[in-house]
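Just the one chain here, the form predicted alone, laid out as structure tokens.
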Amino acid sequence: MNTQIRLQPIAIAGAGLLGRLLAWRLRLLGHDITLFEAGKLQPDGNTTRAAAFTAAGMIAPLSEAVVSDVNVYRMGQFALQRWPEWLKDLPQNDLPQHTPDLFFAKGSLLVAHPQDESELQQFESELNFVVPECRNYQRVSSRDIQNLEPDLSPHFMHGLLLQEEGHLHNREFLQQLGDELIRLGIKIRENTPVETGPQTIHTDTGVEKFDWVIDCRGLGAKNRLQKLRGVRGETLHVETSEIHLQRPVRLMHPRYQLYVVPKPANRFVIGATQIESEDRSPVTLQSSLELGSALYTLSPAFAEARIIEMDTNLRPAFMDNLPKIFCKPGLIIANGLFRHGYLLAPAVVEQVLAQIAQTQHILFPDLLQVSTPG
């Protein structure tokens, strides 16, 4: 532990993404955490879900900094080292046998349809224009594409390797991470809806003070944040043991850019919809029949999936889709992942992490505003 570190009581809201993270490094560096939380701390599919479960998880900092900027490439290179050193932190003994594993560093493969290769080469130049000292994807032929993933369809003629990119189980991931904060002796206050101010966390019963309260409610911080907006998007999960894949697999189109990410039992989580819209209701009909064609097209064996979950949340974002940090004496608001959870989650954390410390240690000064949100 880091004895220059004064050991403080701390408020969190929000037990997303941002909100577990926070209350695990920092009760690991011994502050005493009290982590507010609207709903259940480990939801079931009948109550509302932070947009961290029904994410793919994967870490594709190369993918994205071709429809972002640079800065999320370069704070996806920093989750693609954190990631992993985070996890060595989750204690091993208390899990059941033949737990998965958690995080993988395979990269991602990028497949067109033969009529659809000049997708392929839009996203090689902007990859290039956006980043252009990355070097860390090759060209693959139809014998690569078999070769790295044997059930594909052998239509494929052309792709892309991404080799530096990965994925992680995330609902595994925030079920065990969970877990852990109880273990922690973390205070947990489910069910508890809050307004937050400066060393002030107001709930249905009273005031509450600390000595720094952290908003990381996503969507539930609008009222605070007027640029804040919902996007909504949608996921098919299915399950079959008829194909393997060993990284998750996007398939470019005129259109859209369908992602196939593998998950523990033979689960296969699947998306492509970004939809300007806050409506929370159930996947459309169109989406998901154009999400299960794509599928089909990604190789036949899929037609015997069986679909065992049509998921829909909303992404917290700012106009520019890149995340920020408002910070003033007792209050820091962290919000606005955007699509980006688990690529960005690590950097915001850790610039968190060096204002509660008073520390001039600032890796991404884009992140911080320090200033009144609004």
Ligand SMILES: Cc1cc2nc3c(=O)[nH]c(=O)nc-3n(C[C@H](O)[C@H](O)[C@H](O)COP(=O)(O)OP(=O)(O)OC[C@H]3O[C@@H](n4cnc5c(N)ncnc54)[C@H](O)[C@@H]3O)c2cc1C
Contents of the next structure:
Amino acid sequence: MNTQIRLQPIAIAGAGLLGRLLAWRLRLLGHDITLFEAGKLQPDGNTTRAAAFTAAGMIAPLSEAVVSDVNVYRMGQFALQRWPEWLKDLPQNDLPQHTPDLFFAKGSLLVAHPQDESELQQFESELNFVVPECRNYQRVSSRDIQNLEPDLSPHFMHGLLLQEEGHLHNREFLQQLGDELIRLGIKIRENTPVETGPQTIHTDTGVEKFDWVIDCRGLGAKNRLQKLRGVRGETLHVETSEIHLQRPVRLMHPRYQLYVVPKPANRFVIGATQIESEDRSPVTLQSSLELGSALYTLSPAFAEARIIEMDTNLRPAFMDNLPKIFCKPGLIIANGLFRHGYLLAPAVVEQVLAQIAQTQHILFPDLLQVSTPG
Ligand SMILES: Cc1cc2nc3c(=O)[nH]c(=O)nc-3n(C[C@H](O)[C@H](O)[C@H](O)COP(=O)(O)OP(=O)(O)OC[C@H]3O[C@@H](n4cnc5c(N)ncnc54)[C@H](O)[C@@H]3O)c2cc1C
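Given the form predicted alone, corresponding form predicted in complex with the ligand:
Let's see the whole complex now, leading with the same chain.
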């Protein structure tokens, strides 16, 4: 434990992605942490869960930069270094046998059907425009695609291998981290929706005082952050032993873009729609048909896969779709991770840690707003 830092009682609101990570990293520094969660630490599929459980767990700086900006790419590069370092601090003894590891840096593969190959060219042009310094991708031929992912349909003639991307078995990670937070002695207050203020947490039963309050409630902070919105995303989960993928595969298509991400136990997450709506109701028939039929074209062997889950959630986003950290004495609010939560979390977490330690160190200047949220 670091004895240079003054150890403080800190409350964290929200045990989704950011809340769990911050509780963990701050506890490892020796702080006294209380974590408030409106739902449960290990939620089942029947209740509203953190967006972190719906996410596919891709850490895709190149793919995401093309739909956002160069800062997302830079924070993504930072994430690809930080995740394996952090994971060394997580005991993995309880992992089931089929989960040898949680984080993979095997890149991702973009493919397009022969009639849609202009989509690949367009992606490459946009990538070079948004991230001119990026060299870490490679055009691949039909034979390369078969060598990389032998179970994909052989009709893909060209693709792009984005070496500088990774993926995480995020649900397994969240569950293990939840267990670790308990083992580390963090006080966890489940089923406790809260409101936040400088040094104060408001629960149904009263007000509690801390040195710092960190608000990581995702979309639950909407009443405080008026410019925050939810962006609906739907995913399918399928299971099949007929197909093995080493890395996420994205299908570039003029109307809808699909990704498939390999998960433990022959599972795959297929996603995701992106709809400007705060509707949390179940996956629509149209979305399931589009995701399912696009998946089938990646490999007909997916036809026999069993659909084991359909999931819907809302991505917390500001109008510019970029994350923000608002700071004032006794209160830090971190939010707006949109569709890049696992990619942005290391940069956001490190910045919040620097703020608590009052080091004045600003890693990514565009992230930090020392002001009251609007
Ligand atoms: C379909 C989909 C696919 C995605 N895929 C990816 C991906 O591949 N890669 C990637 O990087 N990102 C992905 N994301 C984005 C990622 O999931 C989010 O950016 C991330 O989860 C946001 O983290 P957060 O901690 O801010 O919010 P959340 O993870 O949503 O956590 C917020 C927590 O706060 C709790 N809470 C809410 N209100 C209160 C209250 N009043 N009191 C106490 N607790 C409260 C909630 O119960 C929840 O546990 C995806 C998202 C979706 C929806």
